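Starting off, we have a lone chain in the form predicted alone, written out as structure tokens.
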Amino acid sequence: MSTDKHYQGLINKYREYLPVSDKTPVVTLNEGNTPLIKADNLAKKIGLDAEIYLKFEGSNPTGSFKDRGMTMAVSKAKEEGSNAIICASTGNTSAAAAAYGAKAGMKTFVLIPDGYIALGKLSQAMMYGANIIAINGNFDEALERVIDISKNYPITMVNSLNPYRIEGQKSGAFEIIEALGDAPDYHFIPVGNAGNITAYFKGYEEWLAINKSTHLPKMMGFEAEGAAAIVRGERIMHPETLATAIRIGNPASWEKAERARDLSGGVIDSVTDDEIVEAYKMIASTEGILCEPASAASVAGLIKSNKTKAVKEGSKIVCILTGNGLKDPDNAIKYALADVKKTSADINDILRAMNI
């Protein structure tokens, strides 16, 4: 292990709760570490007397939480001789994993839904190498491919069903819970294929077991409605959502999300992509914070449990913004409305645009 004193990523911050040795070549880009920022400007908007904080994920090395598992899961893969890496996504994964398998010297597969990816992820899976599939297909099926091609060839899939991203994953609750000194009273976040709550829960239940912790957060899971497998019991062929990075049918940590609800007394519900563009652009314009859409579906929740007095006042509520808003540019032009003013060069000119 390096001597260095700077930080050198969760791999080696955590190492003690991570399932590596001294054998594991460790793939690190330095993720982690993401602000939690104290959002009272937020909090003052939607009118409730708490205390929110925002983990801004889109502060990772590419841009979303999923680097915090690709750590872990290409590490893994690298110990056990593997040489190739695969994965079905709708576009941060893709991202993370192609940049850590860049960073690793491994070929990349990526499985694509043909026309619906944001192109601000594409361009990173392009940029890093990645050889990219898009199928004619959803995300739900593309994921039936890898997982097919992964037992059948000898390349290893870094879905979140790779038990290592969920443990990479779980740090992001251990930096909560060091920041604020113990665990929050609520903890929302969006669900897509499920892994991220999954993930935090863990790190919760493992922290608390070790008493760095004096309990659990309610997990506060929020599905986008045209996609809300978990909401209405039951897959969804044809998902649809503005957000894409939850844009999936069929969850694959579908059970263990349900027990991060019922053992922390949570819930998972849904938002509508009116609710989640609300939630998007109030987090810009209060909190000076650009996430992508799919993130502000944590936000989107928090406003709907504190309509229906869902979340006692004075608690500590931590909101995952898992992705940067600069992934989704076309959506960030689109719903800020902004107008811009062209004039000449002219300082009159300039003036009279500025209504001086």
Ligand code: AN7
Contents of the next structure:
Amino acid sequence: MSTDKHYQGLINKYREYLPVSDKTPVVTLNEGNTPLIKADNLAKKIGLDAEIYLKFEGSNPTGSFKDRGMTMAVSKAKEEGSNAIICASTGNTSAAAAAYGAKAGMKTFVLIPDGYIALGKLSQAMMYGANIIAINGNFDEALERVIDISKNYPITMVNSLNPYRIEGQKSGAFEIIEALGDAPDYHFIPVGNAGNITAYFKGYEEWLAINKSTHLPKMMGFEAEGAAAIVRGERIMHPETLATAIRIGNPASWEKAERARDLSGGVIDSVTDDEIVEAYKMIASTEGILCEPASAASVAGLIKSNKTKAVKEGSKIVCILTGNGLKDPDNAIKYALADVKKTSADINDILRAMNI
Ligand code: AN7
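Switching conditions: you have the form predicted alone, so give me the form predicted together with the ligand.
What follows is the entire complex, opening with the chain shown before.
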């Protein structure tokens, strides 16, 4: 282990809770340790007298929570002697795989649904040097192909069906328990492929079992309405939502997400694109945090739950903001509806434009 004192990523911090040994070559970009931000303005805005915290996963090195799982998946792939990785992705997994693949010196293949990934994510995969294959099909089809290919070729699959991904991602729950001194009462989270809700619940269960917390939070997962397979109880062949990150119609961790819901007394529900956009804008304008549209599904879920009085006043609530809004500048500009005033460089023109 390194003797450096500075933070060196979640494997070094939580190694005793992870399936690693001294022989594991740790591939890290110092992911994790993300801020848990108290959101009093947001609480006031939605009229809920409770402690709301936003965990901003957009501050991870590639701008999403995927880095937590990818440091584990790529380190273990390297330990096992693999020299190539592959994933299907709505964007963030491909960015993380490409970055950790680059760091590890491994060949990286990413399959993406052509035309349905945010610009920033595509630019990341390109810059990190992944082999990008854009298929004429959606995420669910891409994942099926990736499973097939990884079975038949010596290429390690790093989607969240790879159990090391879940192991890394459960560290988010540890950080929340450390920050709050206990688990929160409610944990709101977007649901796409359902890996992250599975991972957080695993983290909460493991730390409850060793008395690092006193209870499990109610797991409150939210799918986009046009991609709400778990809510509807059937695979959606043509999922649609502006939140492309969660445009997923056949979640790989479907049963595990239902288990988290049922054992914690939580819910898996859906939010509409309009509700997602409302939350996306509200988080930015009240709290100064720009997340991506899919991430706002957690807060949209909280707003929806508050309207039906499904959350208790005075409780502690954590909403996971899974990805950075800078990844998706097209949607930011489209929905901000900002009035940009153009003037000459003359100070009088500028003052007139300032309207003061
Ligand atoms: C910002 O990148 O599936 O329920 O391929 O990017 O664990 O799938 C992304 C998912 C939420 C949903 N928020 O998490 C991918 C991918 C953001 C995301 C989710 C994703 P899961």
